[in-house]
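First, one chain by itself: the form predicted on its own, in structure tokens.
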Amino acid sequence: MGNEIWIVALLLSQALLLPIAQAAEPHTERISGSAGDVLEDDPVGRLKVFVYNLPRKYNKKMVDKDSRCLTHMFATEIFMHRFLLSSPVRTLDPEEADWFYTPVYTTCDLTPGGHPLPFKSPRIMRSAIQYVAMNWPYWNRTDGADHFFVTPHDFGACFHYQEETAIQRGILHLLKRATLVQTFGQRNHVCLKEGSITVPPYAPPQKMQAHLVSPSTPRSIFVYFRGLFYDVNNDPEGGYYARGARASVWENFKSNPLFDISTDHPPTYYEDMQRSVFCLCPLGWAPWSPRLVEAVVFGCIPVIIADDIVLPFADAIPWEEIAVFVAEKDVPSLDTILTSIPAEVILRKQRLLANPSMKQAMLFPQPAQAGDAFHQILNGLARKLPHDRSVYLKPGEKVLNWTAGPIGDLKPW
């Protein structure tokens, strides 16, 4: 690409796009079509959820042992539990429940560096299901078909952080009939269960709120990214991590003045995103990351580089209208692709991103707020009702094989 295109793009970001927040103030563009209606749904009165009371070792004791669980990107399982305990959809009468929720924190076993270890997760989950099946009659009447679980690992209920191993493991057999609420979403993948509710990863709302800048701040950075380009510890030969997409970003654009990219994570990270027109959201080991949430919250147009990704709340958030999708093979042409987007298209995406309901749907605030990610999950569960009569088993009938799966998963926890 010639210097003249760089100059045009920089002028675009520094001149035409300066007043975006100000232009969005008089009116926020409403989400059109059914997506807008779904986004504004109120789940209260449309479903009732019974929350199992499990021994503390399955949930609260884990957080007491290591509070870092509260801030990592898998913390959805913790905050969903807390939300449901005080939610108006909760029922204390299991006989009137539409859904049953098992609060088990499978990502709260952390390394010294703070990364979740998935190796005990299948045993923890299996133990919790066994406890539920032995102490209440509701699991056994459907083999879990009217139960939902939050499984926010990299590859959901396959319980591993490396794709090849996750695929070999497959989804924990005892979850085959349940509905999964999971951050992982990739089309035609063994770790994405049909009927799953795909949700955003957890990003601390209070922390982001503390870093908001003035709405009149110029978006003077054209393309922004901070993160790994290579994972030398888990992928020493290179090329497997992010299927090479991140490496391609670095190799092609590390010296391009339009691209502010680095492995450094500065204290001004959130402020920088608010000064950027485009924020790269490439896949890592899994196709998603908290950058997607951060980009939407800070009004930075997400550039999604993750083939076959299933995006969170795709029936409520018009991703095609607010994001830019770039195929992994087209990363070397990223500069041309982004500088070719007409200014009016960029402006409309930014106006849509300025819609407060869009941002709210991506967050798990405490306390909960109308239209937030908690409510979008409940909306997803409500839309699955009523349960088909076929989910209820005949007396003595069993569908799931309790001894299926790797031998290690069958060990007691």
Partner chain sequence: MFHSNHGTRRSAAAVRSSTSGGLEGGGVGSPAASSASEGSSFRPSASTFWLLLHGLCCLISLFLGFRFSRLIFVLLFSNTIYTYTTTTTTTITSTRTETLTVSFPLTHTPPIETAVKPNNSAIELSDKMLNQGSSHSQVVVGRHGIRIRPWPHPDPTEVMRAHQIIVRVQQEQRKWYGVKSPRPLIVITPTYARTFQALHLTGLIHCLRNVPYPVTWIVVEAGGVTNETASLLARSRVQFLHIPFHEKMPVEWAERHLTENRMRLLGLRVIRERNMDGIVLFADDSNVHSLDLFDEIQKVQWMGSVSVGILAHSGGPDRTLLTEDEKLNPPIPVQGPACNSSGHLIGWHTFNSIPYSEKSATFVGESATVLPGKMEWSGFVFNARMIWKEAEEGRPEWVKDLDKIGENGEEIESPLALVNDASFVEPLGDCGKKVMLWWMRVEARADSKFPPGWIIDPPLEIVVPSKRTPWQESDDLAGGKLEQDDRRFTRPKSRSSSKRKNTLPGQDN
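Switch from the form predicted on its own, shown above, to the form predicted in complex with its partner chain and output its structure.
Chain alone follows, minus partners and molecules.
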């Protein structure tokens, strides 16, 4: 008798509290993507990940050699490894694991200037996979279909910075069946595999938090962009870099007072983004850039100028409702497009951006926090479970061809 009263009271209090909690913060809005309201899902308990113990030369030794790997925009692979080692989804028993993670840092071979060289990355990856296949039976069990890899480089697992060469190489053959977690995403492109999880590039969260200003600072800049329009070192005439889109932005809007665009990099870059209504995120040599992360964190509506791009966590975040997409051929009429968006739509986008779970989902904080990008990756992996029966190969069946690919890749590392 008493128990029933308690239960009823509990239910009533829940019902009363929910609307109050929502009414208290009406300047944000809940985000629900095509997979549903999944940004705040907790992956713990929904999947188990086994982390292979690879020799130091695949991971720690590379970081020790050059610690710049920890701060550049490809640092996702390193931080994902560290997160998984201490996460509750990690299991030490591979028999009960749903997913297997191979911690190999393929983007940590840096030039003196700090740019990663991808020339050895295919060999490093091959070598890691061979090690895993020889020492554990789980790779051969499915030919890698329940394994996932983090490949944050420009064109993902195509392992090249130049698009033509990357397309020609294609995704490394051995990764044909594995799931790739990568920053690159473009529809109908060789380097984006079906079933990949697109993640945001790494941007240091502390640096961005340090530059937050009061949200009551009035937004007085209409469109903001800082970056190159012409890459004079590699493409002096324009037309190659960004498929001519950035150059088009400059030529059309350099005299427009609504557009605060320049190549200058001021110390108040982050503060200025918080004073802008729109932030341009055009493609560069690759379609993605850390600008998207910065725009989301600072509440500036991102204007994506990259045809066919696949944005991070596209099934969890409804990007069409949050960002403005402009086709590259429409860049000359960008001012007309942006000024003809109704004010209510703009305010709604700002409300969606103000949602703290949106900002959390774009960041890789250390230590990891609930709802951040690490958790979204795990959520994405959990949504792909359970594995189809067909991924488990019958004994003796082999799908991968270990000698496929350019000859240079077959050299051991």
